[in-house]
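Only one chain is shown below, in structure tokens, and it's the form predicted alone.
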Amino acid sequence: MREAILNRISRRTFTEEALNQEEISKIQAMLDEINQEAGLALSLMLDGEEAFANRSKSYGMFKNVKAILVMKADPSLENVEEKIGYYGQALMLDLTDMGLGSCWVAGTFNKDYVEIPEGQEMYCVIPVGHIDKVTMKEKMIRGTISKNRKPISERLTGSEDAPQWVLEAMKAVQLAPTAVNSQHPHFTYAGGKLTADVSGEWPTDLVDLGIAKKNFEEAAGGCFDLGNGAEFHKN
């Protein structure tokens, strides 16, 4: 399994050190490549501090946020929410490899400070920055998430018949972040085929589906088709 999947945790407290030019250039190149490949409009906002300055919006959960990745796109783009999750998770794993901290944020920030061009919609943001030791608050959140992690048998229908490579890749799905630890993405192994889906009951379900698919791919090798209920193809 990719080390970044094992090492990544949501980081909400950053140091006061801003991203350097080399880091900015690397992140921008990653965004440009994704936007060209997926048709998204992801952008890097270096002055995003004000979006997290209001404690009533962020519940005091964030500290020293400066740079944020704005996860936006044309809402008419097919499978747009899944793409936001899939490519956002790809970015997050690469940021982890760079030694930077990050966190998915859907609602606990002031959206008025993030300018969105006409014809685009913002689905969430990803604060990114330099990190120090894990804070006590972050440890508590991580501990709660780990304690409430669903077993593979609850997230994979047909787990008793699934080959070992599927079971191993599902460990990466268990580590995939989901909104309020909902763990809604569900996988099914039947007739030699693997599919992934969500009920769509929650607004973030399709974003979470994209995140879970990315983690599974990283662990198993291969790729999912786009779409709710789509099939996986192993290399």
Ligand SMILES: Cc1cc2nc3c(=O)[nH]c(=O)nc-3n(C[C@H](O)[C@H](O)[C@H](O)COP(=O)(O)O)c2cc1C
The other form holds:
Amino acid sequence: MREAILNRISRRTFTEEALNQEEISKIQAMLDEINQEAGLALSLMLDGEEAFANRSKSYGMFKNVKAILVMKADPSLENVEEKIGYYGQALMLDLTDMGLGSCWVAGTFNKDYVEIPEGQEMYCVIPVGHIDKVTMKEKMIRGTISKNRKPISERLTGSEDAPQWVLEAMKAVQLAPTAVNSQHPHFTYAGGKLTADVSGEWPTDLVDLGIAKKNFEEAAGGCFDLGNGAEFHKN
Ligand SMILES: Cc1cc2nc3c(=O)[nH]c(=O)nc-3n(C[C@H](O)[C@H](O)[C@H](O)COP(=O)(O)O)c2cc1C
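For comparison with the form predicted alone, provide the form predicted in complex with the named molecule.
First the chain shown before, then all remaining chains and molecules of the complex.
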């Protein structure tokens, strides 16, 4: 399994060292490529600290946030939320490979400090920056969460009949981030076909679906069709 999937955890405490020019250029190139391919409008904001300055808004969980990825797009784009999740997770894994820390954030920041052009909607932000060892606070947040990872049998209907490669890839799904660790995306293996869906009851469900699909693809080798309930095609 890709190291970045195993190593990634939400990082909320950054060092005071800002991203350097090389990192900024690399991230910008990644964003340009995604925007071109997927029709999204992802951008890098280097002075995102204000959005995380108000302790009551960020729940005091974030420290030294500077750069943030603004996860935005034209809301009329088809499957827009799933694409935000899918490509955001692709980015996050690459950022992990670069040794940088990051965290999906949909709620605990102040949206007023992020300017969104007319005709676009912001779905989330992803603070990104340099990190030290995992702090006690991060360990505590992560510790409570890891205990709450659902077993594969709860995330995969048909797990008794599923081949080993599906069960292996479901481990990557277990490790995928979801909003408030809800783990809503659900997979089904039936009649030799694998599909992924989500109820859509929660506002971030479709973003979570895109994230989970990306992790599954990375581990299994292959790709999903776009859409809720869509099918996976193995390489
Ligand atoms: C779409 C999405 C939105 C999230 N929003 C927030 C947020 O507003 N604040 C926060 O501290 N964490 C947020 N998270 C991070 C989750 O809490 C975290 O991914 C989850 O608890 C699992 O922990 P892990 O990422 O360390 O594996 C979000 C995650 C996702 C996928």
